[in-house]
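First, one chain by itself in structure tokens, the form predicted alone.
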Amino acid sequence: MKIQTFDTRPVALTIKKIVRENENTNTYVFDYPLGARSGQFVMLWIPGVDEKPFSVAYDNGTEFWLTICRVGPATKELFKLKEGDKVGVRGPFGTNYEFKKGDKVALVAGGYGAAPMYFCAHEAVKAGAEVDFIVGARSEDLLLFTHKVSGLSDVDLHIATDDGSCGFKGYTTQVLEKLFKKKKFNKVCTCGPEIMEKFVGEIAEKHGVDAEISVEKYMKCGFGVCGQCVIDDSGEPICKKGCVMKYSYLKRMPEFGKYHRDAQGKKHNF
């Protein structure tokens, strides 16, 4: 796992086009050679709201997209505009997800993690990795990217919803303990909800893989100086020493799938 360089200055970017992925996400699109690889996240700043950070869903070197959910205040303002509108972006920012010819993968999304995932599973097919895609949500409805996965070659799709009207009807752990008395993998990577992170992690732990988890924090600054995103009990930053990280070192930290701080440092558990 590399960390990129970048520049810490906002970039006035224009939305080249929005995406409707379901009732509440969009896809932002730019035309911008933002160079950032898999698991790296960038700073959004919405004139006048906020600035936060969102993963890259997707990155050709030339273009790039940004996939997000209407979660929030900010989220919502950003909805709210249009194709040619302006945005500022910061980044590529953090650590990333490297892949080689040969390696047997398999991919965890839960959510909107799965647009990360997409990227992932592109670059691991370009790499020459055979993929095995995992994705799920509470309901077909709100899967996301199964289309464009299922566009990948060497890629296997596996779908898992809460209610079963999509795919297995259960949960993407479920379905990776079952692949994994199947197949061999030598790489986990996995985004999404961290309480399916530390499961995923357990799960690839005890098949003697060590997962690769992209761990989501409150963050500010996005280069380690507002310490926002410190982890508990090691006083790192998460948006230097991750996002991208291995369970092996997060399953040693007390707030790994237990609880989350918000901006004023509150604990709030899962």
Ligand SMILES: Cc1cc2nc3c(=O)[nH]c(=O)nc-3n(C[C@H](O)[C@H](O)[C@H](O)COP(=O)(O)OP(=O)(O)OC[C@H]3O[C@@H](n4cnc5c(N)ncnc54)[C@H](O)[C@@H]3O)c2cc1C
Contents of the next structure:
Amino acid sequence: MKIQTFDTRPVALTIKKIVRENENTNTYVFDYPLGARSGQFVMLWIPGVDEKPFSVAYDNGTEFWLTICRVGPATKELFKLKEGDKVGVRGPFGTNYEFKKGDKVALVAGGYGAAPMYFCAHEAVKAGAEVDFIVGARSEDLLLFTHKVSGLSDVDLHIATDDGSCGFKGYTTQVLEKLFKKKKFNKVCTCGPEIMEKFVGEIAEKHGVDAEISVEKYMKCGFGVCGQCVIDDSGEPICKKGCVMKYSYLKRMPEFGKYHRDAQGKKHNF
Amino acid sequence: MSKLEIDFCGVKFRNPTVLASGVLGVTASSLKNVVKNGAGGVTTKSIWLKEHAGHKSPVMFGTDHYFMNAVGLSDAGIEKAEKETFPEYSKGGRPAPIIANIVAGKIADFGKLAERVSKLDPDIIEVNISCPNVEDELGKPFACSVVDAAAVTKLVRSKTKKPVIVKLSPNVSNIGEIAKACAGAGADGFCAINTVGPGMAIDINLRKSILSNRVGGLSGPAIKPVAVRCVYDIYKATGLPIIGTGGILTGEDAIEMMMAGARLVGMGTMVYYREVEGFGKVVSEMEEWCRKNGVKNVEEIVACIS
Ligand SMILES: Cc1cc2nc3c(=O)[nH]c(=O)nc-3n(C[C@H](O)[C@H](O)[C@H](O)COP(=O)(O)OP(=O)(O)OC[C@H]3O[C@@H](n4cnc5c(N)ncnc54)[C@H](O)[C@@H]3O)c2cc1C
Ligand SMILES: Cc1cc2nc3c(=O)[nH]c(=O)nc-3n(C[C@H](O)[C@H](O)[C@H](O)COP(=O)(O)O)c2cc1C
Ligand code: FES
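I've shown you the form predicted alone. Could you give me the structure of the form predicted together with the named molecule?
Complete assembly follows, chain above in first position.
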């Protein structure tokens, strides 16, 4: 057991298993009592390459998963690693989602956001909540974690694809609107592209729910020091005050849904 | 109530705490948030003439005793400071003094930077000649040579009317001598110290140095005695105002630094141990110490051991 200290040196871990989710997405399984709550993230160090933030896709106290899309130089190198290879992990960092018995929860996932939302669904069910899981992708082959989610009891799975190749033809936000007509959710959680998250926040607000949103910004330290991930205008670091944040807070941030910053702190519009 | 307000190079600070360069300094809103949490002043992250990439991660980590970083001075360049950071920080009135920290690889660039940054009306210009994390790129810091340190100071001095302070490195055999040379070249004061080392830490299971840059600067609690000694040496050598920086985590640490000769105290790594709210806490702790010890004006204790 690690006692609570200020030690944020990486822990060297062996990749126990690699599960191929789709063409560009792998799940990495580690035997380690990380102790992450749903919504939290780690910094994954690919030795000799780089270190990048990834959300925890599952943690049962002895094993945890990271589900990772290959998008650029660091993830490309990661995808060359094999089972048995070692990486470094710092964390878990950030705030988390909380669920209680009787909660009626809508989880809205886009892209690799499906993985951390699966962890949420798992934790929500464990707490005794009722869950509707809305997952979206451009097309069927890009959908993630649908089998794992449908394996959870007390979870209704709703699929949306842009091209209609699976489930509803359209966006996750449209599915959420429809569900709200039938059901009184008291909790809405979302992880995905920031523009989608913003719409989810607006829809939930219309129905009197303050959505909880996983926010991603460029991160270097993960513990509120480097200042790379701060959001305008509050100037608060997302890695520390988030990543899980309330929509009522985010909607006051002119940055949310509009732009993000790179490793040098330069603005880029979405 | 003890008076914590203090003058530094003609600039009034509501309390002696200042955010050190490189921590929470990427955006104007971040700097404002630090002021909101109690800091008496803020320092920008080091500003380059052009965009500068910095090192790959891991770029920092902490332990119970020390902190290490090799961010590599990533920055979007002076243009961002001109278009974004300074206008936004100043919108509706500056909440506290802002110190513009500038860095360059060539002496001539310091002159160009000083000229441009002066137009942004910073309260003070801090000249960073002491970062140990870019040695591979730039060679030994200018702060390690009496001649170079004086040359940079002289050039910056000639390009601006603003107060100029020089940020010194502890990684020299005689910091007092370097400080004297800068003072002779027109420096109005100092910020000391930049990080110690560089040091190195290896992950024995991965058989790799933890920082991607292999080496990095030490900060945090372990370096406080070095910082206190450097401030003492600089004060003795020059008598000029100093932002005492290095390992300050508490109000008592800050008082100690002021006794060594600092008029202001810089804090960076404190944020790691106490979060940004730590600024307000340190200020209350300083106030309490002053009250308990009958210090009516914090200025009384500056260099009181000298
Ligand atoms: C809190 C958080 C959780 C994340 N969770 C996951 C996850 O579960 N699965 C997953 O596949 N990806 C996740 N990401 C995104 C992941 O960090 C990036 O995809 C990865 O850093 C890309 O690096 P690269 O070198 O392969 O690509 P690059 O070409 O360098 O970058 C591709 C994209 O990733 C972003 N990115 C790059 N570096 C960082 C960084 N240090 N911090 C934040 N964003 C960065 C860039 O802005 C760019 O949009 C998460 C990001 C954050 C901030
Ligand atoms: C993460 C980090 C980044 C830093 N970046 C800079 C920088 O850009 N410019 C600079 O002059 N000093 C930089 N420093 C040095 C600090 O400003 C300060 O001088 C040093 O860390 C000692 O103070 P501390 O123990 O309070 O952190 C950095 C320090 C840290 C920890
Ligand atoms: S990642 Fe460094 S402050 Fe958030």
